[in-house]
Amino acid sequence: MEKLVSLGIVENYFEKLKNNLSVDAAIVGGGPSGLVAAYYLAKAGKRVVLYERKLAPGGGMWGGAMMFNDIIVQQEALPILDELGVCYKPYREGACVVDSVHATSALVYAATKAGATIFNCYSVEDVIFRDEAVAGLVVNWAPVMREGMHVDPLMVTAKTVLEGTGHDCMIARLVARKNNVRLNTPTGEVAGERSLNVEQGERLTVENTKEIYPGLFVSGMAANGVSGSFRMGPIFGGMLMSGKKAAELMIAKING
């Protein structure tokens, strides 16, 4: 039985890894926008893989606000919750209250049920840069990166890449710095996020979801961070709508 347990895990894992070395869409970061994008990409029949450096995907949605595990979602994003079967309670002025643990679990389940593959405990240390475009990711174990170990990575080719890393905008910063290129942002660089403004932050999260360099898209707080827009706190409708928009843009790019 001991051999069966180990063999089953190893054989299945390496089959899963082998099947995702060349994909339609590679997503960096398993926050709400990345998970929603993964769901819609997979639903459209695209091969999509998502890399999350932590043990559990979900980003900041798990903790709600100050560990009060509820979040707010505005009316415009409720169709996404309805499609994913997420429960919510109407509150005031078109806003709803959602249990953050329930919602985050539902996003993870929906993405994987639709056919997306999630690899947790992975870090992305670089991109594949070919013909002046982002053409994939360079990945390694998150503990290897955290401990600063000199271990070479593996490469994953992708027709499109989505950065959903949140406030850090790490992929956009890396692409601009290492390749000396201008991004599709107001400054041509990562402008950095501004302070909190809920209404502006929610609206601009969706507006700033776009292709910022050939092959590289941004969603969620990374979209606001690269364009110098506002953070918004524990309201997540913009994140959900940003993920859906990112998926639509990437599907159009993949389909040519």
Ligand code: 48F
Second form
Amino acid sequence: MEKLVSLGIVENYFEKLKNNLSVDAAIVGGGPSGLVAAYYLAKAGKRVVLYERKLAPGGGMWGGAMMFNDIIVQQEALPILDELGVCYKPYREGACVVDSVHATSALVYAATKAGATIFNCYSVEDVIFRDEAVAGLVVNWAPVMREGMHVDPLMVTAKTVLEGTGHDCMIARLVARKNNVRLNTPTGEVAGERSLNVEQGERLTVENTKEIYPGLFVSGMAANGVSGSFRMGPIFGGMLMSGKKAAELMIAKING
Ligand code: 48F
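Given the form predicted alone above, produce the structure of the same protein in the form predicted in complex with the named molecule.
Now the complete complex, all chains and molecules, led by this one.
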């Protein structure tokens, strides 16, 4: 029995790894925008893989506000909650309150049920850069990165890459810096996020969701970070709509 347990895991895991070495869409970060993008890409029949460096995907959604584990989702984003089967309670002015643990686990469930593969405990450390385009990701174990161990990574080729890493925008930063290229952002570089403004931040998250370099798309707070727009705190409609928009743009690119 002991051998069966180990063999079952090892054989299946490496099959999963092999099946995801060349994909349509590779997503960096399992926050709300990355998970929603993964769901819509998988639903459209695309081969999609998502890498999350923490043990649990979900990013900044689990903790609500100051660990009060509820979040606000505004009216425009409710169709996404409906589609993904997330329960919510009407509050005021069309906004709803959602239990953040329920919402986060529902996004993880919906993305994986639709066919997206999530590799947790993986850190994306670089991109594959070919013919002046981002053509895939360079991945390593998160603990290897954390310990600073000198261990070489694996490579995954992808027709499209999505940066959903949140506030740091580390992929966009390294693409611009290492390759000395300008991004499709207001400054040509990573502008860095501004202080909090809920209305503007929510609107601009969706507006800033785009392809910022051939093959490289941004969603969620990374989209605001590269474009120099506002953070917005524990309201999540913009994150969900950004993920959906990113998926639509990527699907159009994949389909040519
Ligand atoms: O920050 P995060 O939740 O992404 P998001 O979709 O959502 C932002 C909101 O949660 C919140 C907000 C709403 O008002 O402002 O902050 O923009 O999740 C980003 C995920 O990416 C992972 C990180 O651990 C987190 O779970 N991540 C970041 N860098 C890497 C990474 C990396 N290099 N490799 C793998 N995962």
